[in-house]
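For reference, the chain that follows is the form predicted on its own, supplied as structure tokens.
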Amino acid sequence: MKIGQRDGVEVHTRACNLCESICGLLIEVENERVRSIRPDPDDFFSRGHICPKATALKDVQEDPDRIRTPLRRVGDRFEAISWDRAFREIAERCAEIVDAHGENAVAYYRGNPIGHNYGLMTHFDLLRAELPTVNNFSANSVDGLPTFLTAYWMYGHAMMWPIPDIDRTDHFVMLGGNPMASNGSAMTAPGIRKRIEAIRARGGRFVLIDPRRTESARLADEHHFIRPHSDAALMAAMLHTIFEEDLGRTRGLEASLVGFEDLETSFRPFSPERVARWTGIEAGTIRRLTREFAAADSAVFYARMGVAVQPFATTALWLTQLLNIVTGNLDRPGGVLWPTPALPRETLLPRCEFGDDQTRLRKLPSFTGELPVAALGEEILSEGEGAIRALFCIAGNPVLSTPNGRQLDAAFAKLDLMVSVDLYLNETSRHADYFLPSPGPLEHDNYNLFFHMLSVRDTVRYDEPVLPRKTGVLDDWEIYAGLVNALREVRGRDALEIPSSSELLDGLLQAGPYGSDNVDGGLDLDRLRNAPRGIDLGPLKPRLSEGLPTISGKVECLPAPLVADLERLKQQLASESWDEGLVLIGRRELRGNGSWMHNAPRLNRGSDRCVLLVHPRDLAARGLRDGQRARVSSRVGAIEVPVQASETMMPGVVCLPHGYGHDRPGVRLRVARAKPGASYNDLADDTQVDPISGTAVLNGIPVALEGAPEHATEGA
């Protein structure tokens, strides 16, 4: 919003849209140019808090390397077309393709960035109505899709996974998470710093678990190792401990729970002593970590990425909720409680339902209408009725995202229609038969439909576009407009009226909790138009007395899959198969977000942080030194990076940040290709997942390194 101006320069406020965090920004701007980006020590909710990413949101809207017209390929090159040809022409050829194959010949692929903006999220489902198919992809699955299907199962929803309370609890114990880079996951925190720093200031702990010494570990009293893939072990054990040694206390939510009384017969097999050297960490320490925790006045037990994309993920997901559940700190102050967001939650997921549809080949399940990305690559390349023939690539990179990127390259260019609605020509748009481009960051306005749901305190916020779109210019929800009303005009159909994004979100704040629906003077679209730094609608609030949307009405306590799945986690603990070789992690940094922002100059300033950190002692087992260029395998690919010797990693594991692999051939990311890097995607496999949801196992991959050829050392 457009808050003052001086000297002919303009300022504006606005939330930061490149992660959850959803930072004020003060944004001045000047004949229509950004003159700078600061944060906002006004603004409520992010406290004068911003990351480096924030800036270079004028470097995203500045970008000559940015399409901005529509294009369509021709040959090996693209050239320039109008929106309506363009339309028309995708709108025939989807045609064309659904008469002969079916409609299950179609697919989409949504990635990460349209939970940043609304305007890539009102229409889908209009274009998905027009253009029906069970192929619908997300980056969901390589990413949240355990955490959302234990919430389904276990609190009626998808978007009903409680938060945690970070401002208000005395004990934080983190499991796979890393907020100092990533600035909050499913805990939409700004300023986690400060945050975590005002637990132990007011006397109480924060406590990490993760296999790299992270950014977050300098802020914590205590970090411990652990070896990937053993988190549903660990958490196992302190259940076990939690029913042996009495620890458990409920502060009355028994009335609310189901299966609560057969609770402790599950995790009887996995004493302390037995998961320790699957873990890493000693049994005396598990027994501490969990009295401690179990003792706290309010305690938070929380879970993320490292978790998340393992292949016990949805399993260890619904263990941190037992967590919770057993010590008494779910729907409490300090623990872990349900946002009221000022949108119903159906407005995003209307559909909840699982295993609704199976992907063709291996039958793995849908859910919310989606299906895991994992298996992409192969129901495109694989013949046969119901193939993939055509793609809706919108605002996602799956080459470099997802597993097995390679695999991908190829079955793109297998495809008979690729279409990208992105921002840039990028190691999957490459592929695209028309590209159609979103407008740049600042020139759309925006609500975040997804972070409010998931934030550590209920808040609302509407921005204004900072700039005014040039001539030419659409935003996402008229592309989404222009394809409908092109492939009804194809089928002989009338076209419709569509409300833009902003008058759909109008009526849904009217009917939500807090709209003028409901409330005498509630929230509409103008009330918060009126407030250029959005509204605080408090802190979390204990809901579970309203009942929640599970058949019963209360917490399941024990989902069928989840309790039957303990046996494959006995079994593996039995194997003892993990105790062989190296494996790899991912990790974020700072001042990159996936792919995308590799192309910032001022985010990529300084020397490559694409490299391989290594233990000194794994280093010294295979001949190599700091420094090095060497070469990662693993079962589906190769790829080489240089090494670096780091005594934050656990020994036995390697890490490596996702989104590199620039040097494809017609990339325009000028950037990013002068520090292309290597792709960690190159190395995941997509036969692994997570049999229960079908998420990708992106961490703890199996990988074997060496010197690379021109560098190969002596008996490496």
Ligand SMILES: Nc1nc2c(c(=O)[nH]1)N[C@H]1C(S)=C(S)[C@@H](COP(=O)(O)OP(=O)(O)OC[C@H]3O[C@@H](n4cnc5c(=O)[nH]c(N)nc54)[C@H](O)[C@@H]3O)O[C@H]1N2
The other form holds:
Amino acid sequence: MKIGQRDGVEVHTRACNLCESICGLLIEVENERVRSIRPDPDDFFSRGHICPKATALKDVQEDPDRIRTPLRRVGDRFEAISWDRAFREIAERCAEIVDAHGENAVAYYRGNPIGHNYGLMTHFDLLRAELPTVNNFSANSVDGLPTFLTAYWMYGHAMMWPIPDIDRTDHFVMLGGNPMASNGSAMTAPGIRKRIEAIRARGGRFVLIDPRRTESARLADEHHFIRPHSDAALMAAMLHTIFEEDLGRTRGLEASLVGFEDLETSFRPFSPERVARWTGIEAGTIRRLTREFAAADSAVFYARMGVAVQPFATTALWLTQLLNIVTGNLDRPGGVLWPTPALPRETLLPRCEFGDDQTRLRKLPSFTGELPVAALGEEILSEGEGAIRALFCIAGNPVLSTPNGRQLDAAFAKLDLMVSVDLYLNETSRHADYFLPSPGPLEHDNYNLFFHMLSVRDTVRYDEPVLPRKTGVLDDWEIYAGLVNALREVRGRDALEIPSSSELLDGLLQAGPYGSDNVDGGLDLDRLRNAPRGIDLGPLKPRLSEGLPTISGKVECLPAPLVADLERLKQQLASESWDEGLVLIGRRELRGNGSWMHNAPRLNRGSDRCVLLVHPRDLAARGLRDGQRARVSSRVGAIEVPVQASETMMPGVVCLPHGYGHDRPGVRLRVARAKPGASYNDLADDTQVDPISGTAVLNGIPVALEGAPEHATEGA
Ligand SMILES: Nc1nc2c(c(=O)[nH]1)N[C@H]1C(S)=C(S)[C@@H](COP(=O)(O)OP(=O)(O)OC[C@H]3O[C@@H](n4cnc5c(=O)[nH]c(N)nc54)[C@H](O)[C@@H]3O)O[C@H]1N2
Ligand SMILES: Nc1nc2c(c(=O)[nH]1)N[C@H]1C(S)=C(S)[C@@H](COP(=O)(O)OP(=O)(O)OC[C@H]3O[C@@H](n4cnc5c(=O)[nH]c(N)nc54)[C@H](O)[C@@H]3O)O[C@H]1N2
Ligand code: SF4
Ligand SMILES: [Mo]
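Give me the form predicted together with this ligand now, not the form predicted on its own.
Every component of the complex follows; first up is the chain already shown.
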């Protein structure tokens, strides 16, 4: 929102929408160009915090490589075409494909920025209504799916995930999160470093459990290595200890729980002594950690990405909830609580069912109207009825972000029609037949539909565009609207009058719990337009007494598929097959954002960051030297990267960031290509999923490591 102007320089407030933190920015604009981007010291939520990515918004806005006009493929080149022509030709080709091969020949993949940019989200269902298909994929199945499925089974809706009350807790146990790089996830908490430091400053504890001693370990009272994939076993052992040592206290929760009495027996087989070898954490330590967690006045048990993309993901996420429940920390200040968002949760996920559809070949289950993306490649490559022939890829880069990227390269090359809605011609969109450019990051308005619902305080905020839209630039919702009406036209249907994203938002705000339909002087878009830094609706409040959207209205402690999965966990514990060879895990970097910000010059300075961290013992065992190029191979592929000796790694575990591999032909990212790196997901195996949810396994991948052959070249 413009809050001032002096000497031709405008000052705008805006929330950064690059990650979940929603930090407040002050942006100076002169002659329709960004002059500076700074932290907003008066932002009530982020209190002057930003990270280096925020200033790189200027780089993205001004990037000469960013695509600004619709493109059409001609052979192996692209040519500019008009929007109308692009919409019409896409609609005609879709109609041909659907007529010849049926609805399910069309597929969608939607990437991470969908969750951060509401224009990409508000109108998707209109497109899908016009071009329906079961083949709807997204980045959710390489990320949050196990979390949302657990929320649905236990609490009745995918978006009912309880959020850590980080600002009031006395004890925080974190598994598989690295907030010092990611700025925090599934808890919107801008300036999270200070919030974690404050836990310790008020006498609390922060405990981190991760196969790498990460940047976040520096903030922790203690850090423990854990063998990848064994988190569910650790949590089961903690539950075992709570029951065996009678450490539990439900603090009045019991009346709201279904299945609580039967919990204890489920965890009897998982003593700390039994899981110690698999987890790599001594039984005595597990018992002590459990006692301290249970004894804390208030406590949070939290698990994120590292736990979400592994074979026991959903089961582990369920156990995090049980740990919070049996210690009385659910729905309690200082524990985990549900936000009361300004928009109804159903806004985001009206269809909240599990298993209504399945992928055609592997029968992976649907959830919230989506199928697991680990199956996308095979569903395109396999012949026969029901194969995918057309793909809309919207704000996603699955070639670098989802498993078996080389398979996806081959699959996308084979499609009859591929439409990309993106900012860049990257590893995925280079396969497009039509490229439809989104507006630059500061040229559109925004409301963070998703992360106000996963925030550590209830907040709302609407931002106007900072820069005027240039002629020929369409808003994201207008791109959807153009496609929808072109599809209707080829079918001989009347055009729809389609409201803008902000008009839809206005209606949703008014209908929400703080809205002007329900509260005198309540929220609507006008009120947000007059609140240039948004509105603080206060700390999270207990709300279990209002009932839950489960059938019982209570917390379902024992979802049947998850209870049954403890058997698989027991078998894995007994098999000891986890004890073999090296496994690969990932890492995020503060100066990166998924696969797509390596083209920002100010983020891409310095030495190559796509290096494999290896414990010195593991290097020596293979006769490798620090700094040498090495070949890393898995069941599905091989890449070459430099190795770096690092005591921060758990022996037996190696670590590489994902989102690199920019040297594929046709990628128009000149800055990124200067340091292309290699793609982690060329190693991730598309056949490996969490069998409960179908979420891809991206960490703990078995790999072999050897010196790279001289003069080796990486495949195209
Ligand atoms: N090995 C491994 N793989 C992972 C992960 C991991 O930890 N390890 N993390 C996973 C996670 S958590 C996620 S969320 C996924 C992300 O998976 P994706 O979303 O598929 O990948 P991103 O790299 O985030 O790519 C985002 C794309 O959106 C484009 N984009 C950015 N802003 C806009 C916009 O405003 N409009 C449009 N139209 N396009 C835009 C970018 O150019 C880029 O092409 O990756 C997953 N992949
Ligand atoms: N700078 C930056 N910020 C980002 C992003 C980015 O790309 N760059 N991406 C955004 C997105 S899309 C997301 S989803 C969030 C994710 O944010 P986080 O959930 O904090 O995820 P990561 O930073 O990937 O940290 C995952 C941690 O899990 C550990 N790990 C790996 N395998 C295991 C395991 O088996 N068990 C345990 N206990 N730990 C394991 C890894 O070592 C790593 O430290 O970050 C967001 N923020
Ligand atoms: S932490 Fe960085 S990327 Fe995330 S919202 Fe804040 S400034 Fe933007
Ligand atoms: Mo993510």
